[in-house]
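Below you'll find only one chain, the form predicted alone, shown as structure tokens.
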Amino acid sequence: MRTLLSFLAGALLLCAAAQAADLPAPSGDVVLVVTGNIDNTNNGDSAEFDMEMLESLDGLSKTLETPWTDETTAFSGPKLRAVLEKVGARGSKLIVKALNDYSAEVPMEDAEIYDTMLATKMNGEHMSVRNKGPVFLIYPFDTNPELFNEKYFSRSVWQIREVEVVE
């Protein structure tokens, strides 16, 4: 029974440094920190990731209008899926945070029916804090025009610090 148990146990941390190598320390500034009910972590409970990590996700690349912008803009960036599968969140709904302490609610399933993205780039430039960077959450204003309205305006979030997984 011993020997089970201590092969269990071992098997149990293999599959734990498995997925923790799935998600390797930044080498760059961290930009992007994702907490809350996560499986995929590499700082304590956390997940970080620099900008090299971001753009190597499965990312989008949009031009668009936004209320934010005075013409049609081009961002690009990684889906906010795929940041989500990368950690393993579960959950419900997301609290996104801006570095100035703005917040807002953001159902987890806009990031699974929408094709929402984490821009990282404007018109082909990364984002400085000062133009709404580093992270910026996008819908797809362009292709669902339902889109367009105050609920979803303020659920785009930029300056983007974190993002927390909750239930």
Second form
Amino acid sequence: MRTLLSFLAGALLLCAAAQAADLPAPSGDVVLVVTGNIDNTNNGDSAEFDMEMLESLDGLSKTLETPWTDETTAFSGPKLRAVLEKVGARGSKLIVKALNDYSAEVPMEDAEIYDTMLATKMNGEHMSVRNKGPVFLIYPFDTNPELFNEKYFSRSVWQIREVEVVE
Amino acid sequence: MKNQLEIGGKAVEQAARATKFVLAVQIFLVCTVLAIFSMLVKREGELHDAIREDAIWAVYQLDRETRAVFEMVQRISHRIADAGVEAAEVAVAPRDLVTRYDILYSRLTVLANSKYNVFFEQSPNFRSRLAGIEDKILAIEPVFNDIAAQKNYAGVEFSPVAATLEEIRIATNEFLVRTNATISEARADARNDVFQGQMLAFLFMFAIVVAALFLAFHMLLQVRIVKQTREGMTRAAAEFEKAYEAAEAGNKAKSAFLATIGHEIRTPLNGILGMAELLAQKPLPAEESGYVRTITRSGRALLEMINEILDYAKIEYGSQQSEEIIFRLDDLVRDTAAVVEGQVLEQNNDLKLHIDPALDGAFIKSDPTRLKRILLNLLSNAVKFTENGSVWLEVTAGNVTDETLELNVSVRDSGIGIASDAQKQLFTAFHQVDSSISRRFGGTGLGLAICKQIVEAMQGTIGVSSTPGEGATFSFTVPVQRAKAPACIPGAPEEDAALSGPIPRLRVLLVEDNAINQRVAAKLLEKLGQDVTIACDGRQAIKQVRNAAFDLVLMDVQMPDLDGIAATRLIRKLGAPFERLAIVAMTANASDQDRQDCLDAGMNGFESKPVTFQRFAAILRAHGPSHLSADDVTGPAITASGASAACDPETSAEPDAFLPRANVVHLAGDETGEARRAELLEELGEEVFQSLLNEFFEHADTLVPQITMAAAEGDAETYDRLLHALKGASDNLGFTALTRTAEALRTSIDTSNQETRLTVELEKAKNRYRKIAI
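Mind pulling up the form predicted together with its partner chain next to the form predicted alone we just looked at?
Expanding to the full complex; the earlier chain stays at the top.
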């Protein structure tokens, strides 16, 4: 089932990749770099995004509880899925890397099955590096309570610098 | 054996109690373990564990980031010292340095998260340490803010920053070590808690296992005890059964022995008695006459005893079957009373009869033979033990419902009476009040035991009350079924089609061994317009049936050589046309068993003797061809006017085609006898009737001495056959008293002088005939 889903998702991503063949170069500060097995690039082998590019993608807003915040917090930003579609990612997992060299392996399904979000705003404001910015991978703990455990906490990388797509 | 069973039972009870106790303990243990487990599962410590782990990670990250910034700053410092600011900016981009600081800064905010409070506030040291680190990091913030703003290292003093970072590094390192130690401790404590809980759970689990083993052991024990007890019970049952079988076998053997011996004794005894009677008729000297009388008296007493023993043996052996027959109760009572009449006169007694008006003329369904037996026994006892006194026979009905009633019979006498302590044993077999009784009055003491057995077999009770010297009262109560009176009302209109309407002309074979009966039946049938052929016994009947075609066979059942039942069986075997030949039994025996025997043999109908004119008509109608043409119809249309004694049953259309009235036993009184004679007179005419009577009396005159001879010779078979012949003929001609006497002699209830009694009755009949003739 899972294999089938992956296959279908992969096919979908391919289609999307064909549609969004050209990726413009970022005009502002680069906040996210996608590398690895991707079709669309705008800087050598990688696809770079500035804040504006990220926020133009299919996104969502959620207000939820996280282990890293004292109270319910509003997050907003593009869906992880939208970003991967944009770059025509093909692979089974992602390696999400943080500024401080922390990294976590995220299976592709997490992007396909769940509405995972690459949050760019916390409580309506862009996040500075001091405040877990610029990009924070947020799992939908509110709609999928079963995700609220250490397994997904460790995948919820903040201060994201790069996402590498691995076969 | 009983003791053993009791012990077994107690053991089972004890084991059951122990099992219950162990079960209760088991349940308690299981509940406790469940509670412990739920505590372990719900343990809040786990959450704390997670937070602790997070906290140490956060502290570690803080230390790591501090080191990263410190190293970067040191590199920059060295580069500036070695090659100047520009070179340092190339080696480490100002932007990277700022980002690194920002990351360190972000670690502070993570640690400041309130969820760690639970952990850090356990020790005030942590808070103050963290506060110190925070102050120092914030202290160097302006430097990095400047670098971020100017995007180069120009004019930046790195040495104080490096010194502060060095301090922070030492502090975070210590913080990390402390945190780790504390967390290890907490982890150990938590593990200890869990361990203790687990140990407790294991302990209880162990207790459960022990209890379960104990329970299993107990169960096994119980199973063994139950098995032992069951084996004991089986053994006991087998022993009881064996004992019972032995007792039963002994009893049966005893009864069989008595029956055999009784028969063996009776035959020579009849010889002795017969010879003694013949001797008594010879002129003998007074002394010898006395001897003969003594022989006769003693012989009779012996015969009576043997008869009683035989009866008792028969009842005990279970060979006596009961019947359910509809009969007139008052007839039975009067008939029985008539039997002891002679004895009553001999003892100079007075017999008074009282029958409940409700029972006078009532019909009941019960076993008349047995009832008569009890009644006769009680009456003859009463008469025997009373001299110059009175005997009262009272019959009343109690508990009358629509279908049943209780028959209460009491026989009271003014005789010698019975002492109260002897009364209890009266109904026990072979018991008499005292041994002198048998010497004075004779008897085996079996009579009342037989009565008791019969009454109990009929679901009744029997008892006695007596005052010595003033007489005794024996009374018994038996439940009987009420029966609808078969409408014996002369002149009642006949509704049954079989009893009215045209009579078909049939070819009738009359099978009858008795000459008188032959003539009576033949005359009546001829009067009804039938072609009658006569066969004298079963063999002739078969021969006749094969030679000529008949529509109906009227078959006497009791015949010498080949009886009616055997003859019928043989006829049925002859082949197809004979299988459907109508055969109707005629017999004086009207019990259920007789009816069944006739049916089984393949007969189509059953008539009890004597068969009336009306009954003959009914039989002919019932068995005639269904498609009657006018030519076939003959004879007078019989209506109820001629049926003065017609007894029609309530059920006319019995499925087995047995004609009505067969179920009613004939206990006809003199009235019915007279009605019979009147019927014959009317149907046959005076001439024929008189010739019949003459023939009967001639025949009877020769029969009586033959009977006496047979009795004297002890030839029971001939004796019975002759009496049967006499009885059949006299019954046919309506000589009720003579019929009764002959029947009574046959059943050997009373074996007193046959010749005298028969002659007396015969003379009475002759007188009566003369009365009719006049």
